[in-house]
Amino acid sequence: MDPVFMAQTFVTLLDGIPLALQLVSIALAAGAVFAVALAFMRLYGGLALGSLARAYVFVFRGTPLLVQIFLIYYGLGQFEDVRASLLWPFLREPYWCAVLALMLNTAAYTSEIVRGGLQSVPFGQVEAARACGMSGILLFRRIVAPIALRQALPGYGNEVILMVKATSLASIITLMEITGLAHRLISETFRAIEIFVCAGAIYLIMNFAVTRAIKMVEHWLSPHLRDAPDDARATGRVAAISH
């Protein structure tokens, strides 16, 4: 391997980071809102809405993201009604097709994480809050949401990492993010190993930053474990899981 070439390649591939971050941030933000709606449909939406949400989750979790991107980018344009709709100026653009595919995919996975977090809230704590006079929005804000968020955060952190890596699939519909730039460099230089090593290193650095950020949020949401020794932290995690 040529260190000079790899250094130049690394700098070149850095130009793809802003696009990758745009894709993942928009998809995660929109997907989180949709995921919360899906989770509430599953838990409180009755038979009709619950079945619709389960079907959606089953389809998007059971099919590859690559296929979903292809269907959205190449498939929707086959319908005359779609081409005549107000959405066509967006759906004909690779950028928005990639965002839509990533958003729909992460919403399916995140909805299950949110649902698991909500179901992990101990019933006794909810009953105690109601006995103290809490109800409705106050109960959800003070008791349910903080506990559910702490329980769901590790799983959601994994989903964020997966979405960062999933942005590499956007290159198949001509987007020049990190992997897209890597493919272009390979076609020009035919030095695939060095280029993909550099691309992998960039994704590794990005996901390291994500894991550190998730750990900081988890630390902030667990004040009772901040100054505890390691064995107490482990005991606290086991107790939380057992509930």
The other form holds:
Amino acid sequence: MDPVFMAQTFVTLLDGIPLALQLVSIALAAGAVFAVALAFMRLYGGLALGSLARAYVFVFRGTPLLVQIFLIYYGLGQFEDVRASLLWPFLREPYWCAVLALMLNTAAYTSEIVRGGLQSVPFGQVEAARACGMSGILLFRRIVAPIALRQALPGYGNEVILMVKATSLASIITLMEITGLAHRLISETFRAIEIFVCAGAIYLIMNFAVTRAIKMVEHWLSPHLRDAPDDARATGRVAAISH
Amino acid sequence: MLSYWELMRWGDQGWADEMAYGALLTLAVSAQAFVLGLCFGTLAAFAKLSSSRAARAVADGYTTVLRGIPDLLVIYLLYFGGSGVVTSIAEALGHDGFVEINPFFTGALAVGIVSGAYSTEVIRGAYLAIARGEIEAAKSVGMSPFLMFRRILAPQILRYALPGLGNVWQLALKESALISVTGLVEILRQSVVGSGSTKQPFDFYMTAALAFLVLTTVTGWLFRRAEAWSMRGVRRD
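Output block for the form predicted together with its partner chain, input the form predicted alone:
Then the entire complex follows, led off by the chain already shown.
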């Protein structure tokens, strides 16, 4: 392996990071909103809305992301109505097609994670909140949402990592993110192994950062599981002695 | 423009037979990838459980790296890198020009290496779920390690691992669509070819999506049946 070539490759590939981050953050943000809506439809939407959400999840989890990307990017252009519509300036762009496909895909997986989180809230907590006179949005905001979020977080972390990896598929519809740049370099130089090592390292670093960030949020959301800070523990001990 | 059913006719006039053949190839390449992944996963799981620090480090590196980088990169590495290696060997033996290796094999190997990283954790967990007493009993009646593996470990690992392996299979099946970038004419590549010559991409990609839905649903049901069968000796009360 040639260190000079590796360094050059690494710098070239760094140019792909902003695009990859854009794709993943827009898709995750929009996908999370959609996923919560799907989870609510499934849990509280009754038979019609519930089956609709169930069918959506079934279709999007049962087909490969690449097929979904092709269906949106190449497939929709087949229809005259779509090409004449107001959305065509967006659906013509590989960027917005990739964002849309990633968003629809992650929404299906995330909605199941959210549903699991909401269902894991112990009923006693809800009962206790009702006994204190909370209901509706207040009950959801103060009791259900924080518990559900904490339960769903580890699963959601895996989903974020899968999405970071999934941005590589955008390169197949001509977007020059990290894998796209790597592919172009490989076809120019045929030095697949060195380029693979550089691109792989970038993805590993990004995913490592994601895992750390999720760990931090998890820590922040579970104060009840942490040891009390030293001074609090000291006062506690004094209180215990004085009893 | 042809209607969908005219387009998807069986025989020379339509694309149904080509698409069906592509779906079979998708199934074949995913099945080979899954089996390769099981082999890698078993080896890596036992490396992770072994007392050798070096073996544990190698296995940890394998699962961390392969689960952290996109599968598409692995496919590119094996497809381009593998051909490069084979070409230089062929040149050393006096052959001229670029040698392409079989896309079926490279594709199955790439997806297999990735699914092996996921299988590792499933198999490791299944091994740890076996009651220690079973292993002690096998040793005490004088079974050799191989006999113990065949009679005691393997059947129970398979039982506990089946639900997780079902998920890995679904993953491998869907990842197999990425092999289309190497030119292997599985269902997605066949759809690209078909939409190129008919200008009806939606019909083709919709068919590919339906084929995947059928494959994932039917194989998912088969895995659930296999799970029920493998648990038939477990007392439930």
